[in-house]
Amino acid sequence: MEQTISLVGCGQTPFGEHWDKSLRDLIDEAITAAIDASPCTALDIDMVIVANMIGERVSGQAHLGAMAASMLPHHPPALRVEAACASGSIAIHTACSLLESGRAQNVLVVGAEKMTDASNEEIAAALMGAADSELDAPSGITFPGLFGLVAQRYMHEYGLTREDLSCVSEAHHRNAVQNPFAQFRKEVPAQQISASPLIADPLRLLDCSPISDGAAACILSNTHASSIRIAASQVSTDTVSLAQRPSLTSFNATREAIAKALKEAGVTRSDLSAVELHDCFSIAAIISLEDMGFAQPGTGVQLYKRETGLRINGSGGLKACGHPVAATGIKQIIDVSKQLSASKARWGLAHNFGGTGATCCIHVLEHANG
């Protein structure tokens, strides 16, 4: 980064089913918690960025930038960003750009989704907005189906077994037990995961991240200091449709984003102690570890079977924390900062993608006292 950008305040709601709260309520709760945890006052905020994907379709509410800004006494300028499930991290990236340009000094970033008020069919259709409406949607496929195809091809190429796949969700559920904000705070053995209902062969119910409500917010500043700074923020993109990709078992946007992020931060993979990655489906976690260079192609699952010193989804990830899509990228930043602060380690990374890896945003965080 060309400037020191500090993470000075964080707040989030628990992820889960919030039948008694609206999208507005969730945004307000996360914003209030972030401001209360920061050295800033509400009046110090000079820009608000809101991440949201399906507010119009599910809650009947667009224009969320202005809504969020109206929760502050001075109604600062605001905008909304959308990049499917990468919306939250793209909002962080946008905030970093504004801070580096000098157009803002203290930026409030909030991501939120209200998903459980709609039927599963409505949510599946809304989420398919992240796929190609001409090449993918007419076939009737959904995202479980798309990642089921990815998993089938990966198993064919590398010999991954059903038992291997279950190791991923098992580990992430185990990590979530200690996370008070997680949607599912209980261990789930691999055998139970393998025996859960089939969704899109070979993916089963417990391979899939859940439908969730929730919001997460943070304040980034170049005038206030904290022990956590954003050392790199990088975005890469690929074709929206899998049909236009040369491979189903690697997401090139992740490969490009990690290379740029490590270069910007001036670190190597071995410097990283904590990674929050985008495990929307268990196969996505395995492929992402390989694409980020932590494992060779076909060997990512081995990182779940042996001690490596790298903490993967210590929060529980999307699988166990829940996945209110536009809040996830911001929640990942919050969780990496918590893990660095608790461990006193220096470097951590957040990996967030949208669609089937069409947009990937990676942030590297540094703990000043690590």
Second form
Number of protein chains: 2
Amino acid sequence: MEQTISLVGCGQTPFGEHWDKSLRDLIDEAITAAIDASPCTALDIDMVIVANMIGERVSGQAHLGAMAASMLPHHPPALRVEAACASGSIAIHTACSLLESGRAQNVLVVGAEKMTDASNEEIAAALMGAADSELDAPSGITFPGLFGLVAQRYMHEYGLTREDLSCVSEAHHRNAVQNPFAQFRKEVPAQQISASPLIADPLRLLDCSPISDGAAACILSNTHASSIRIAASQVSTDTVSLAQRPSLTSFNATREAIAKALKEAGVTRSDLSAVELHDCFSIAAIISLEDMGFAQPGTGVQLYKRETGLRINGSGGLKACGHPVAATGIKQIIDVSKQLSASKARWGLAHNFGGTGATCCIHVLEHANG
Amino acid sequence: MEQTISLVGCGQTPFGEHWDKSLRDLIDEAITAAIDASPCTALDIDMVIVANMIGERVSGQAHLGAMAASMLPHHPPALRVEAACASGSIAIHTACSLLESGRAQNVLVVGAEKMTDASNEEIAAALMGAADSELDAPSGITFPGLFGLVAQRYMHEYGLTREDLSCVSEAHHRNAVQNPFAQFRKEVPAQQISASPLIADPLRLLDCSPISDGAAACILSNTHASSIRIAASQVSTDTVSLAQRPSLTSFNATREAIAKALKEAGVTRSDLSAVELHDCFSIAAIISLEDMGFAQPGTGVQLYKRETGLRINGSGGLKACGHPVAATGIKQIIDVSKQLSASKARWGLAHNFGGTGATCCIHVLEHANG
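Return the structure block for the form predicted together with a further copy of the same chain; the form predicted alone was the one displayed.
Every chain and every other molecule in the complex is listed next, the one we just looked at coming first.
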């Protein structure tokens, strides 16, 4: 990245069930926390980017750019972006472009989702908006169903066992115990995951990220400095429909995005100490590790079975932190930043995708003192 | 604008009722037309930005960035933006930023909306997503109602008559006769407008832009040249809720955006020959002319009553062209471009807002041979 874009303030709500808070309340809380944590005042913000997926359908509220800008005294320019579950990282990417263009100096990015106000059926239908409404949805399949197919095929191709799969959520839950913002801060043994209710064979309840409310915000600046900078911001896409893919067990958008991101940052995989990846379902974590080149096809789960130099979803990931859809991509950036700061490591990566990997957005972060 | 961003290809579907086409079909048709009209091949497109407001709610389809990118053989990076009825121009603004950032060279921007598949009640509810879901919507008011309040107050403050108001739609309908893409290509006399059914007093049916299907696309490039360039791209915001405004008869976001846009382009109002403005309701056209400084407060309608050097909504505007929400802002750019090319005039302007003026995005276009 040619310009220095610094992460100068981060804030988030706890992820979980916020019965007493609206979408607007969640956004307000995260924005306030991010500004308070930054060297900026609200008046320094010259652009607001809001990431949200299901607000119009579930809360009757579109136009969230202006809504968030209204919370600042000077109503800066604003817009909303959406790329299904990758909305948060796509908002970060858009912010980077605006900073690089010279049109902004301090961009406030906030991702938020209010999901628990709607029934599970309504949320399942809304999330299917991330899939292909003509080629996938008419079959009646849901997102757990789509990833159930992926998991079935992966087990067929590579011999992954139920016990293997349970290692993923087990590790993520273990990590979340230390995360005060996580929805589920408790260890869950693999046996309990394997015995949890069947959702979409072979995926069980504890393979699936939950329905969550939450918001996460950060301020990206080319004016104020911090110890964390965005070293790469890359997006790739693939067909939205799973039916149009040559393979169910590898997501090409991740493969493309990681290659571009490593090149932009000028790093290799072995330079990375922390990765927050998109474990919407346990199988997605395994495939993402392979697509990012941290493991050979069929061997991703091994990274959960032995010590490596790479910390995977140290926050707890989507499974244990919760997954308020458009907040996730921003929360990942915040968590990578925290982990680099805490460990004094230099490089970390956030991997966020939408749909069954149709949009993938990857950011590399560098800690100046790492 | 420091960089030369050229408009190198435009395409649109006719706006209207497309019972035989889905949201995807409309996007495909507009994209194909834009690429065919450009010096680019599909493979030159290195970013896709989709503008859409109600697709998830009405068509069950979010994730439209990747969906549109899927229509190109190489699946370029993509995202969706939304700012209610200003979504189209906000997509153009985002494209300009991406080009200026150096991250893209040829950005395909497409705005689309499929509205006629849903009931009028469902569309009215979906459009209320552009208003404030906590402060405005719970009153039961609809968008015609919000603009009915604005018109009532305007008549009270300035003595505008019913006959005055009808001049607006009459002029726009007259212009649309020559536009092959307009939904209503027929003249409508002022008396007929004044006698049309009452929708939200004092607004009548023929004061209101219709429910429409349609898509519009363009390619913006910093590599390929054309005779039309984007000379300014500016966004401003205001409170989403009308209840939080100091005035009902002036929209501050328009006032801010025009000042910034004229400054960026280095032009004055008198340099402009053509303006496409956001006449979602007839009263909005009058207020917008005043907020943009083409008329003093209370006198905007006079520009419809006498010859001036400024052509207003030569396309027919939202009223007569139709208003497939997120397509409108892009279609305005296309129409200004056409008018500058046809008249050999140099400067034109597109004014697009969302909600009751909570987001306003203004573009100034320059014709090189004008």
